[in-house]
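Presented below, as structure tokens, is a lone chain in the form predicted together with its partner chain.
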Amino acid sequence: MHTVLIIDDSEINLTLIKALVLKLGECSPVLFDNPLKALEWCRENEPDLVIVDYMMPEMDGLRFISAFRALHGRDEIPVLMITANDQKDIRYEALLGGANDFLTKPIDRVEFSVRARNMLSLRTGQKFLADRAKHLEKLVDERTSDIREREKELIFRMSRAAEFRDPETGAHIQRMANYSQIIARGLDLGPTTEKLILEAAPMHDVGKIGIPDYILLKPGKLTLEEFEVMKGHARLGYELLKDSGSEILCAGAEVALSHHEKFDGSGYPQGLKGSQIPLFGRIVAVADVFDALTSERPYKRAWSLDDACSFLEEGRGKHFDPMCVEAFLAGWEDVLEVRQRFRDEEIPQI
């Protein structure tokens, strides 16, 4: 069904052209004797065809289409303009002003027929791309959805990868995410951010994957050769994710190559200081090793939350990033939820 707004101050005139809009079948005719209540319904309703005089008295046929074209959305409506057959200079103006026809008084139904079906055939046409282009547009945003989340998933099942050769657990993975994400957002760095170290943050121990199992699996202490190796991690975890196309696994590279680095400079691999160190590696650094510190291992206990809160207090601007460490304990109600959500003795779900 069309719309067809008609605007003429002459009841007569309304009334005829109603009357052929109605014979040309599937059109709901909508009237004003006054433009500017048209005008004032057009801001809230769209119609599909408007038919407007020219001389009325409050405000001639140019001057509205002109303030109709001027409303957000409007610029395409086919709009026909009625004139006298001695006003062509009217006509000429209006053609340049926006109309895209024009009717002549006296109205003869067969050329108001074949004009006015022009215009609702083009405005049906309008519609149809608009409806097409958003129905691709949701295709392609749904596609987009689908390679992220197997983007995303495949990210998590090589971060799982690494973490099966190491006695951590998947849902360290899940809580240290989580954590850098609380860091984040204390941080106002904005959803879109907080989404992505979410995503990239699994990725941090991603190079362990290079490390002998001999060291890896070490039971005991590491000697300092050993631990040049282990170090070699950060690096590793870089090379395997660089130079990606993918948004997440380039934060990933960030985040391998930077998490072991320390804010007073002491850190590995680059012992960068401060700002110089990524600030992704300054979010991971608290969170992984907030975790590390609360989790149970295998070669050692579980520390008590007060004891890992002082850890990172007494950290501050040595180990980590003080902005970090602040972001992470005004979250605290949260990262006590993602303990909740995430134990240990749970299988992670994928």
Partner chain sequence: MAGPFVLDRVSILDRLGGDEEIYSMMVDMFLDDVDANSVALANAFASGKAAELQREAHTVKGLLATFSDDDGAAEAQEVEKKAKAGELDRLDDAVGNLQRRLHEVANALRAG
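None of the values given here were measured: they were computed from a predicted structure. Residue numbers count along the first chain shown, from 1. Rigid core: the largest C-alpha set superposing within 1.5 Å between the two forms. First, how it differs from the form predicted on its own.
A displacement of less than 2 angstroms separates the C-alpha positions of residue 318 between these two forms, with the rigid core held in common. Fitting the two forms on the rigid core leaves the C-alpha of residue 97 displaced by at least 2 angstroms between these two forms. In a rigid-core overlay of the protein, residue 195 has its C-alpha displaced by under 2 Å between these two forms.
With the form predicted together with its partner chain in hand, show me what the form predicted on its own looks like.
No partner chains or extra molecules come along with it, only the chain itself.
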């Protein structure tokens, strides 16, 4: 069913054009004798064809067409203007202003039928193409979403593979990733960046896949030589993830390489300082350390939340980016919710 908007200050003309529109079939005429009211209707409704008279009080047909075209999404709707035979200059001006076709008074029934049908056919084609474009866009979004979900699953499994060789748990991955998102939100990085760091943060320790078990699983303190080997997991993770076509994996590579850097330059592997450290690395450093401190492991008891927060505060400007610490603490209610949602299983002490 086509919606045909008819605007004419003459009741007789409205009645005549309405009758002609109804004879077209599958058309629903909407009548206005006041162009200003018609324009208000158009703000909330979308006609398939507009038939407008030129000579009207308050607003003539030219001004109506100009105002109508200025409305969002109304630039391609067919407009049929009614003029007198001797108004060629008005027709030229109307063409420049957005009219698609004309009818002259008195209206010829056959000419009206042909012109109106042609313009409605044009509108049908426009709507078909628009619907087709929306359908294709929806299909692309669905396919992209499927690919992204599989990518996220693969990333999580890769991250878990590293954690399986480490005393840490899968819940640690979830917590520190969500803590990272909380920090990104506190820094006003926007929803897209928040989502990206949520998905990339779990890959921070994926390089531990390449660390020998005798070092990775050693219950006691590492020797200097062993610690040097352990520090290699940052570069190993970077080498594993870099140069990918995936935005998430590239972000993961950045996180893997930089999350052990310290704000004062005393971290590893590159000894970067301050803003030289990628922002994602600075964010994950806070999230990862906090969760490591407050998590119970076979070789250590968990720190209290107060002690862990004090550690972050004391590390401002030394270990941690002060702004990241501030954003983390500002989101404390969300931090507690994440801790509750992703709890570790009971771990036996040794």
